[in-house]
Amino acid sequence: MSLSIQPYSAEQPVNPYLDVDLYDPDADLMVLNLGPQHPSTHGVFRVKLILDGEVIVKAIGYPGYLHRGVEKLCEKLNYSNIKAIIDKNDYISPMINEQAVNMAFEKLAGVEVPRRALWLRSLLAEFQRIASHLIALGTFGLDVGGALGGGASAFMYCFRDREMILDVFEELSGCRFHYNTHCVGGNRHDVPAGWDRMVLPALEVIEARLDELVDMMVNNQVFVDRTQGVGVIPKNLALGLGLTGPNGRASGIDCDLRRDAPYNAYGEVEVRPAVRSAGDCQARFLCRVDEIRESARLARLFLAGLPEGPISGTKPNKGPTSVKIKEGRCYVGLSTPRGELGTYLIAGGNKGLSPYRLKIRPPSLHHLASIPYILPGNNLSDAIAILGSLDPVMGEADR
């Protein structure tokens, strides 16, 4: 008999870092490395699993395989050049990564962003949220059942619909990825003529097909068995680990920076966060579905209300030394598809041309911290579904 490990509960919290020596020495335990090269880890990530048969009794996550030293690089680069490497952290939603650092630079530099640029930033952020969630839903379908669970079809459907969002971004910036459209003081690219005739039909098609996707997955018994009651993250654990975004809201945490600490143009519209209480894989899936619908609604509002005026309060193409920030420090947080992305900036390096220190708060790293708590007590096959439901991006976790 091995040591009995139960899933996390508020009544009897599990110590996820139990030493192997505490296990019954006569138990027939096996060590299995899931990753770092494994498609179900959604990036270069390793989980060391200790198994009693098919049951996980201990799980230890090992990030760091994708470490690029981004924070250290930021101390050597000029402010204007930093976002080119920052938007590759969360490579699924680079548009919002660019906003995060620029907002911190603008706060310390005292740069005023024109109102049109604020609305345009919010509009693009909601498009990026839709594109990111479509990837999360599609790949999660493969994780929980493939062809049997409708996942293979869901994967193709989601990537097909995401192409429409990439077409919208390409029409605006000329790029389908790593857009480099945000700058200190505003944006580089304004909406082209007739852009709304591409945007509005794309939103209508995505919303219509979303109902078909949900019906295909949620009404499939394989999907239900693999997600309902699996990988439950109680609200108190989510709060303790700092889970935000859909993962936190799926556990009952009613918090969304777009509503609770509004930035850009979010203070001028009503934001309705998607909140559920089950905290399991299915709740996290459905939260992302609800967020796509809300993002489509917000995108229409921002497009219809886009004010006239300039798109930048500075000259974006003036040169890499055009931004100088004196000594100071600030923290800026915004809502990405994965949760709160924070930028803590200490200015004053390189004669004001570079940060002295730039610290990034990546939501994916907090989500991965839940693995030692929620994997024990589940079967090995459930580990794949649980990892997929967290939707981590290792570029931002390792940065």
Given for the second form:
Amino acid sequence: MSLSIQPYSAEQPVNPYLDVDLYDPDADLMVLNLGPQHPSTHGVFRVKLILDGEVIVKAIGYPGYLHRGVEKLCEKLNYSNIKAIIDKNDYISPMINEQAVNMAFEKLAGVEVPRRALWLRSLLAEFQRIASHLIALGTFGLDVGGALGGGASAFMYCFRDREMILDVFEELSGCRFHYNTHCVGGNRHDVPAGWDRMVLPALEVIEARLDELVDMMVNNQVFVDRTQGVGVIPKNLALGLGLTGPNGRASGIDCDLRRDAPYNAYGEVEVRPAVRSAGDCQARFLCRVDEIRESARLARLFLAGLPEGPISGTKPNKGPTSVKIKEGRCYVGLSTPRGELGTYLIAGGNKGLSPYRLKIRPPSLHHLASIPYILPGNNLSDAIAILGSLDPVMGEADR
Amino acid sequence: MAVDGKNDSLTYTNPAMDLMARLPGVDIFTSTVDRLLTWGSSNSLWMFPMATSCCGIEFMASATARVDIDRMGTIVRGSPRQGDVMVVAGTITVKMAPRVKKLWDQMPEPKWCVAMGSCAISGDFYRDIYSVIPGIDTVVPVDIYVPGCPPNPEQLMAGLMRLQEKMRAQQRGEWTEPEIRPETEKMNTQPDIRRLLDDERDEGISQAQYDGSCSLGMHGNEHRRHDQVGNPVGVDREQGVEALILRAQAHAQAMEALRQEAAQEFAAAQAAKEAKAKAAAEAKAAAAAKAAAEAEAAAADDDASVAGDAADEAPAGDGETP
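Having seen the form predicted alone, I'd like the form predicted together with the partner chain now, please.
The next block holds the full complex; its first chain is the one shown before.
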């Protein structure tokens, strides 16, 4: 005799600590390891699934396959070197990650940042958000549609559009990836001449093709069947697990640090984050689509209103500058494409040249914490769709 | 497949061709078929991605529309059973390394490995961290190194074309220069972990090499061991080399003393053995002489008894048959 497991709902929550022996005394269950090397887990993440037929009874997540000791490494690096490491944490949006630590350093060192640098940072962050969400949408299409099915088209289209953003970044900083363009007190690279002639067509093309993508996915009955009502995270569960970003907003948590605790230049413009209430895979997908549109709008605003002036508070610095922070501690919260990225910095290590402690609050780790709750009760094939819709990045979850 | 120290050279072998080559008179046929097989496999390198981190994104980008590595016949396959080339893209941790080895073992021969990016090549930033493997070539043999952080898709493509050239050259029977780990090229004194852990390797020399590299700052707190043009940062290279030479000399002296001591012991043991053998030989000779003397005496007794028999036969016969 076995009980039936239903997907998580507010009326009937799932017990993530289910005693499997109690559930099925005959021990007629199957244990399946998803990962760590699986193309659909978006990195090296392992989920141990206990299956009753095709239905998941219990799911246990095992992170740590990409633990690189970043926080410990930061304790012996100079402040100017840390940004290059933090770039590699969330490797899908490095431009925003280096802003986070940079803001913490500036806050403690008390450095004034010119207004042009603040606007440029916001502009770059919005571009990075578009690029990151394009990866999320493309790989989600690949997960749901299968490598040789229709989903591969969405993957190809998204990566084709993302290359235009990378070209824009390459024109600015010389790198496709891991830009290291932010410094304490300003930016290293100013906007090159004729940059807007490159940026504005890219935004137009991306927005036009986004409609095509949504038409291709959301009007496809297979896609709707596989995403609508699957992997529902109710609002209370999302609040309890600390979900932020598109995943939290798809569950109805109307919170965006760009609007609620403005930093950089976000206080000077109106930010309208996309909020949905369904909380399923499709809502998370559509939240990201809406955020791309919103980011394109913001990027146009920031580009049009980019103020004149210097981009660096001190002398124009081409290389990394050394900063000394004797003491102090601060928390900086930032809205990355995945959610709230927190940086807690305690200064004072190595005679003020290095942090004493740098704690990073990665949004992906909190999103992965929802897996034991929302996977049970679903089919095995839905587990792939749910994992893909959460869009985790193991680099920042394992650090 | 030959694995030789730090320079791994993977020789292209085909089990079916090896089997056929043993049959008489098929040389011409097999060489033609071998050329055909190499042409086929070098133009259809199916990649098995071991994509763990940032380089995995550039790996994905290389498979999509802009670069479209598919036009070289390199299709990305998610299963090790279907892959020819394992592309290790990203940091490999201590927790992940056994999985990498397991998946590498699951791939069918012939197979190749491409290390993509600084982390897979040497560990890069994270080299000194407790949880990171300093280079994937400590786990599986690597054919092609593609440096960069991360490398552009074009660089990965160039690496795969180098691999194709290597395969074709090996099929023609030409010597192919094995790729050297880019960092090793810069710092030749760097110890190779596998050689350090080799049981047959002399312990003293390994230690001397390790100490020498420590004074070069490779295992210290220096995060960057060399700047962008390859000069070591914050370390005294001359001093390190000097320490290495001194340690090697001291070790050689100690080994020479040990060798002399052993030679003396050996000589003493030889002398003792010879003396013992001599004594034994003397004792044997003495015993032989004694035996000969006894035999002579016995013969004399026999002669005497024969003479006695002839003298008095009846009492002797009575005595023998009571």
